[in-house]
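Only one chain comes next, encoded as structure tokens, the form predicted alone.
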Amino acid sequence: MTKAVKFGGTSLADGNRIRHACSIVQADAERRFMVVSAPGKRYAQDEKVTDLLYRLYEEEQNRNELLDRIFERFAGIVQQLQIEFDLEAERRKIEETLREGCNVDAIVSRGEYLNARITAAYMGWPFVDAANLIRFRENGRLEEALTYHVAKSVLEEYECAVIPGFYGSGPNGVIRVFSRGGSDVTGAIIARAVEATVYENWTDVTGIMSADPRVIENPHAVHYISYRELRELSYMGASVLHEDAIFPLKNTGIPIRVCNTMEPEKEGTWIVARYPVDRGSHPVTGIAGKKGFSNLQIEMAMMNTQIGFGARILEIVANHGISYEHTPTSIDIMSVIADTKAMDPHRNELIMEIDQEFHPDRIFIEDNMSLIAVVGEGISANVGVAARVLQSIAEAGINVRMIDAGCSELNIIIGVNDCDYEKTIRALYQGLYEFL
């Protein structure tokens, strides 16, 4: 029986927290593969080591000062753990890498690398570099099949190991990183490689909440959540776990357990392929959302008769490097909902290109839209959930700009004005309380 465990940056922010995390690992002999993040914030005004490393790469004139700050953090960790570790040699390596010229990934990955090396030294466990396990394509996407094969082959030789999260290597050994929070993905890859019975993700919250605690005071804790539900909630802003962390485990049946490092006795949240309980009485798992979307709207009589119209609109959007969220349509109207930041640099070109090609009756872009998702595997089997969603919003006097219910009925997406975001979350939580 083997467990893979990953600890987040807050759980490893200083030497004392690392010592505590290691005690959790040592308390269970099945916890044999430990994935480590870079040190996070020790207090509210502190800076994450990864943020300092990004600045180190970008601010050439401040490099000595930033290197001092970074290595002061690690020196404090080494001192608190009371171990021997040659930080000067590691600093020289980073300085040499910067002088020789490198990609940003090679620098920002050093937070995880150093924290894993130090943790391995404290634990007396082998250190295995993620660059030797995880493979990226030249375009930066994970080389999945090769990664699973290589990681499995390498880790078969170890009884236990400490592994840095967040990065791997691309062609010719160049360091590549996941998006921020990507150590969650590393942990899932390692869990798959060692055929773990469970992947434990240790963080600074006691599992996954049914709504954002910054908006809803003391929301319900979620005991079980499916892979599909987690994907939806993570994508829509619930940030406990990286949205891509489920992909390595999706077809393996390996569950994920989200635990609180400061409250290790709590059960936390189990993320599973299939529910072990009936969802009849609690069809809704959670509510999540994001602000800052724009609606590109095209109005044109007889639009439905033009074969390929929608495909061509989306092609124009894609040619500008914009990923769309939703495309609600009617017989003569098509909307493309996308992140405002992605659309902003291209809005004039989009309108001009579409106008020149189709001469629509009207074309415009509206900003300041929030998207809010009500998510639950049990929505499709329970009459009245969708009605309650709309009733709750109407009773709160909120103007709905968009409604999108997927055919799978796993979620219901509501578009509202940014200024109504928090109000909508509260109205939905109150209205759906009995379903949560």
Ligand code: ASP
Second form
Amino acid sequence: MTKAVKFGGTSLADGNRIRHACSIVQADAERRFMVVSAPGKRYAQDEKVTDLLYRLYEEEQNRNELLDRIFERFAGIVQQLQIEFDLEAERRKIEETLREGCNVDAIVSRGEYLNARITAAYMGWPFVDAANLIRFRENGRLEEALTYHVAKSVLEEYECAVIPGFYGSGPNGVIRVFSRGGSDVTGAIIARAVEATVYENWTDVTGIMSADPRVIENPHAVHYISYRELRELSYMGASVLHEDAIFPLKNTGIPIRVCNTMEPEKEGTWIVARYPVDRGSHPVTGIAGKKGFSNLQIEMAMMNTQIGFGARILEIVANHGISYEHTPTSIDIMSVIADTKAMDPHRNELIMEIDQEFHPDRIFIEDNMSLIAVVGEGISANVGVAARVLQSIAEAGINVRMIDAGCSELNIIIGVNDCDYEKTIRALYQGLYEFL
Ligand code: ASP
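Mind pulling up the form predicted in complex with ligand ASP next to the form predicted alone we just looked at?
Entire complex below, previous chain first.
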């Protein structure tokens, strides 16, 4: 039995935390493959090593000072762990890479690289470079099949290993990184490659919360959540795990366990393909949302008889490079809801183009809409969840601008004014408490 484990930057921010993370790994012989992030923040005002590395690449005039700060962090770690490690040589390599003129990824990946080398030295485990396991295409996308194949055949040779997260290599061995927080994706890839029984993602929170703790005081942690539910919640702003971390595991059935490094005895959250327990009495898994959406609304009599109308509107939206979230329609009205940041630069052209082509009765864009999703695999099988959602909002005196419940009934999405965002989440959390 093999477990792949990944530790986030906060859990590895200094030598003592690394020692604690290693003790968690050593406490279970099945934890054989350890993926690490770069050192994160030690305290609220601290800077993550990855952020310092981005600055190192961008701020040419501050390079010496930034290198000093980065290597002071690593020197502190090496000292706390009481190991021998030649940091001077590593600093020279980075200086040389910068002088030669490299891509930004070659620099920002060094936080993970060094943290993994140091952790491996402390553990007495082999270090396996992610550049030899994870492959990117020229366009920066993961070369999935090749990656799983290469990672599997390389790691088969190891009893255990420490692997840096966040990066891999592209054509000609050029270092490429995932988007920020991408060590979660590395962990998932490694879990798949070694056919792990579980992918443990160790972080600084007690699993996934049923609502945003910045809005709801002490929301309860979710025990089980399905991949589908997590996708819905994470795209709505609940971010514990990188949103791409699920894809490598989706069809494998390997569960992800999100656990808190500070409370290793707690169960945390299990992210699973299917629930192992009867969820009948807990149809709702979580509530999440995001502010800042715009609604492009087109009203035209007899719209429903114009075949291809909707397709053409979406084509115009797509031609402006806008990705939309929802398209609620009624017989003569079509709405396209998208992030305001994406829609805003194109608002005049959008209105003009649609107006010229269709001469609708009314066309306008309204801003300041929040979307809030109530998510749960059990919503479809339980009577009364939707009623309770609307009742809770009505009782709080909140005006609903949009309701969208897909046929899958995995979620119910409510659009409200941005100024009602927090109030709506609170009303829903309270109103749905017994379903959570
Ligand atoms: N260190 C990288 C970041 O800060 C990747 C990660 O930690 O997952 O985004």
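Here, rigid core means the biggest group of C-alpha atoms that superpose within 1.5 Å across both forms. Numbering follows the first chain given and starts at 1. Everything numeric in this text was worked out from a predicted model, so none of it was measured.
After fitting the core, residue 67 CA displacement of 2 Å or more between these two forms: It does not reach a 2 Å shift.
Once the two forms are fit on the core, has residue 360 moved its CA by at least 2 Å between these two forms? Yes: residue 360 shifts by at least 2 Å between these two forms.
Yes/no, residue 348 Cα shift of 2 Å or more between these two forms with rigid core fixed: The answer is yes, as the C-alpha of residue 348 shifts between these two forms by 2 Å or more after core alignment.
Check the Cα of residue 415 between these two forms on a core superposition and give its shift in Å. Residue shift at the C-alpha: 2.4 Å.
Would you mind giving the Cα movement of residue 320 between these two forms in Å, after fitting on the rigid core? C-alpha shift for residue 320: 4.0 Å.
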